[in-house]
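One chain comes next, on its own, written as structure tokens: the form predicted on its own.
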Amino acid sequence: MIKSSVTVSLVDEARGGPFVYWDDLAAACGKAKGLGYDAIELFAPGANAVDKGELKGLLEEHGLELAAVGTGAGMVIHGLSLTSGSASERERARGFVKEMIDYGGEFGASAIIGSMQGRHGSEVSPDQAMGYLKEALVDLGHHAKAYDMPLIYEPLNRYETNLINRMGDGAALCESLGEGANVVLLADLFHMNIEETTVADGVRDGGKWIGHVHFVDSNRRPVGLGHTDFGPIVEALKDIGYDGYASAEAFAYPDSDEAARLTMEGYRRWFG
């Protein structure tokens, strides 16, 4: 069964982002459960930001799950990118990931690559990006093996990088990395949106290395305030078998509590 997500920032240098809850981690919890909500998808500074001792007691409290963890505030905040010219960079890159890894492992959450994937440009060709990029997403998701848990990575759409946009060439991707690799991918329908040409066509060609789905509408706004045609789309995960969550992150429009709403609702309409 499909459950249900949140997404919770506490990056200060993300404000403004496609996150539903901010800045209050304990009151998010709270209000995640209110609205019937099995789990928050964190996004947090670093693997420090919050005790675990604390997330720990947050999840008891009020019987949530950590669906994932965001690894972007490597990019955000210290402008890390696993596909840096910089050797140097791209090492403390992985560095970074890693620690996300190991803080989410413990609740049984994977780690997310967007961002942090970077892209090729004058310094750095299309197929030395790809080289860094395998290297990078075969050493990690290694070291998820540990957690028992795959690492997600996240195509994202043309203007947020230039490596792997379409579902299909990030399923060819986690094909090339070898058995065993324990990489999966992120379904984002926003990106999916701009990128594919049906939505429904990219969930079947990401097929079974879909390992995390983003619930948002074709605007970045909650479920109901775009275009999207969730129906075939819902069909298509069907299709492939998926049972994974299905995580907001949208825009808090037109503020967090009723982005929250509107998502739950159209969760319960798609998959209840």
Second form
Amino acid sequence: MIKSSVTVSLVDEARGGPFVYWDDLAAACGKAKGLGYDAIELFAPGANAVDKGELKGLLEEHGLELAAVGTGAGMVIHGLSLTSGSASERERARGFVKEMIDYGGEFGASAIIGSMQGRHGSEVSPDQAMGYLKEALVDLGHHAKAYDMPLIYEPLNRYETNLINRMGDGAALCESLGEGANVVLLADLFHMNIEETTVADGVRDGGKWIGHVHFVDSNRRPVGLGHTDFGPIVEALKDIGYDGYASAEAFAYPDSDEAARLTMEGYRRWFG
Ligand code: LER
Ligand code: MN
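The form predicted together with L-Erythrulose, contrasted with the form predicted on its own above:
What follows is the whole complex; the chain from before opens it.
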């Protein structure tokens, strides 16, 4: 059974980014429950941003799960990257992610490596960057084992990373690390719309490695407001036996409430 989730951002520096609810966690939890969501996905400034007791209380009050926690604040606030040319910065990046793994882990939620993967460039060759990325994923996947949760790695479109853009390459990376590395893939339907031959083929290429889905339309607006043909994608997700979250990571377009409502309508149509 694929479950529904909606993103909540508390990161001021990410304003305008693809998150449905903003700023007010308590209000977002109330609204998510009101629409029938199973979970929220939290994008927070860091592991100390929301008191764990407060989050636990809100989740319990509204009968919600924590689907996953983002780690991108390490990049957007602190400029950290797991593939930086500086060893000390790579170490700080890993430290930031480990704190987020520890935070989410207590709620049974995985941490997501998206923009924290960084990119290769003048100081770091493509081979070096891939080496750093693999080392980091192995270390962080190992760290996540303490919570019996996998680490989620997200291939991004070419404008956000030059490391891994397609599900097939992500699957090859996971394959090279092995099952024991405890790393799964995030299939973000927006990035895939840019990079894959067809999004459904991308889902099949990711196959058993896909552990999380960002459920969004072609233009990063809520499901139903772009040109994505969801039928074949949903078919492919069923074929690979996916049973994680369909998490609304979309622009708050036309506003947060409508984006959340439209995504739930799409979720019920495609997975209900
Ligand atoms: C970034 O574009 C993205 O899709 C997020 O899920 C990662 O931080
Ligand atoms: Mn995403």
